[in-house]
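First comes one chain, alone, set out as structure tokens in the form predicted alone.
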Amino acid sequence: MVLAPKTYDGRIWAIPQVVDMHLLYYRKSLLDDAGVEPPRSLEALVDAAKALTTEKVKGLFLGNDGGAGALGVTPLYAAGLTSVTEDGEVGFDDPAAARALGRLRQLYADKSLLLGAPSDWPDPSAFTQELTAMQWCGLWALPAVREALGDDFGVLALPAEGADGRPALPVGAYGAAVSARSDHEKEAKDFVKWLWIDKTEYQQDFALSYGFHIPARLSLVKQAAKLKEGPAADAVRYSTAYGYADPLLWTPASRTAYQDALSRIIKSGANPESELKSVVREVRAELDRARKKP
């Protein structure tokens, strides 16, 4: 999965150093005391953030934006569809992505969403602080998280949207590559052969010791005591089962005309399948763009 961003007309452009993550970070007592379970599909995600918010605390923090730049295609995949097709399509033409941009907007209409927190959803801080029950963040979170709530605090994926729809989170990699410019190219490609091929236990120290990330190789997965137990144990579950990495072909001009459309759904209640038509349209015209030979 972490190679397909890498990967264009049947080459490898990069090797994957570690895997990156997105969450979603619920509160373990705030749920029990609100008699809420965690959320198993969108609908249920809508209701929760209701249930859980009070004068004080805010059901979910999606992001000061509401969402859109934080959880981008990610509904689309809850819902079973893609942003680009294998093929090279457009994966969202169909009535279940307004669907579940719909409940983006009621999130927003219920005023169930924290909006304006101190610092935006990649810091964890407005769920330690608890300004919030839920969170989107990202792995990187987990050990601050846990240092501040102790085991007091579950993961979850996306929940699914609709009976074709699938928990997802998306997920990527840094990666290493070598410059075909460059006068010491072979070198280059030894080194990084040594680095991120051979030396396996470099690989995982960088992945769990200036950070917390998930080693790109599963081999190594394995043999991490950090990931082994509780939400650092389930997030790798969720990221093997439920993850995704855009497509080389979602480019920054059909991500941009994405989220802008999104954002116009949920703070502004625009209609979600017009909104959705225009944007299949901008992104289907990136994609012949994209796909022209130079």
Given for the second form:
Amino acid sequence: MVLAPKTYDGRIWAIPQVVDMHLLYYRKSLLDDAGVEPPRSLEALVDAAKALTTEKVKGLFLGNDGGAGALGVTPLYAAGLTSVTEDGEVGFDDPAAARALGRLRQLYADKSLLLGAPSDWPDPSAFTQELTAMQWCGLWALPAVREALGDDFGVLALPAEGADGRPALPVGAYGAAVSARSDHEKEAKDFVKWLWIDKTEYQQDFALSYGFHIPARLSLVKQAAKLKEGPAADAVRYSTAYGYADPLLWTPASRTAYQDALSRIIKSGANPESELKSVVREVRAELDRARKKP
Amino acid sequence: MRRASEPGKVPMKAHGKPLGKALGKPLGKPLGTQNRTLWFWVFVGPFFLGLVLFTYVPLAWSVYLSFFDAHNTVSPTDFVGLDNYASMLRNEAFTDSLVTFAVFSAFIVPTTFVLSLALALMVNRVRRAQAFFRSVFFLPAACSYVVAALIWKLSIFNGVRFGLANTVLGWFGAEQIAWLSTTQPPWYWLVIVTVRLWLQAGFYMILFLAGLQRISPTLYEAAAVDGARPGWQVLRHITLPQLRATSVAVTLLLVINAFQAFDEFYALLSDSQGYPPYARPPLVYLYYTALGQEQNLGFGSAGAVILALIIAVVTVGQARWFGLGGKED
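Having looked at the form predicted alone, could you now put up the form predicted together with its partner chain?
All chains and molecules follow, beginning with the one already shown.
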């Protein structure tokens, strides 16, 4: 799956090195105190966040912008849609998209969201310092969260929206590529292959000793002790079951148009249907432009 | 009265003789005849070259790019004529950014003007420790915009209960506010305007102080003799008219600075995922279009050219309106 964004016209352009992903962290003890189950649907997430919000602790942290940046297109995938389809068409021209984004507005309107935290969502501080009961963050934060909270946390994908939806989270990988203009192209290719395909013990070491990532080779994942139990094992399972990777054709112009609309929906209560309609139009134009190129 | 003696014309001559002769020998003798053209270029050349290389060439290049479809390239081949301009002017994000600028100026120009004038009037009246107060109010001008913006964002106006502003609200039992994330009402303007106000009021206070100290005390004495009441009447009829030149300069500078707004907006509102669709002044918008991930240099350049034209028109219009460049009374 992480190979897909490295592939264009049937050719692979880079070797994935390590896999990283976003995750929804939740604090087990706080959920137990409030009598809330880990949410299995977006609707349940909205209710859970509301139930978990107290004077001192907010229910959910999706980033200081209310989720437009951190979640991005993940809610579309949770509703069973895509950003751009495999044939290069707009993947969210569907009423389910508006429903999913409407849930995010509900979270904001309920005042269940933590906003204006000193450190933004990629950092687990708001979660570990008990400013929020749940937080959208990444796999990279798992060691820090475990150190601060021990076993008092669990991880989820973004829960599904509606009957056609399924949980979703973004997965991506750094890629090793070789310059085709180099005088030493062959040596470079051999080196990259040696390091990122053959030398599995180096890959294992690189992925798990200095940060916290999933090795790109699936055979290695099965061997890694650190990935076998608890939330880390859940994360690995989610990455293959629910992960999606941004399609190549989801360009910055499309992302900006979508993100702006999402921000207006969440913060200003703009109508999701009409906002999405204009995003679909813009993305279609951008896809036409991108496809026209040689 | 001045006309009669024409003091400005005299100093080049001493006792009726040209200056050089008065010193006893012609100027330039010690080094022999000099190649003035050569020396002109030696001194002016490096700066002129820098100006051409780093200002005029990029400027012209930007205009050139604005007529091309230049994604990720500065040597485009795909000529599109005025398409970039047309779509930029139709682009809601761009016109919104102009509205943002207008709103921002409408807030920041009058507030800075009034605050810095008030500070100047107060400091000017202080009899003791004037230098101390002057320095204290001027000090924020030495602070970086980015540093101040981060303090405003992370400490004073953060959204959690222990932020300074929310702590104060808490004393009165009010609900905490996520200052930078709330669009209804647009609390983010409070953060943006106050940070710039704090940073620049001291600087403009110094300009006003200089203007105030040039007003002749005799005018105030004459006004007192004529029975003008100190306070509003003197301010309205003596101080403000005498400060006209300073006021015009301050207003112009404030508007131009507002046009250039970027630092504090970017530091306050951007994150790793981008920038929210509100409070996006033109430079921030163009930064994301031309230099951010999009790298749409043709489109961005078209916006930059439009913006430059607007700034030019506004500045010239303002200067005309205020009669800048004319002689002071």
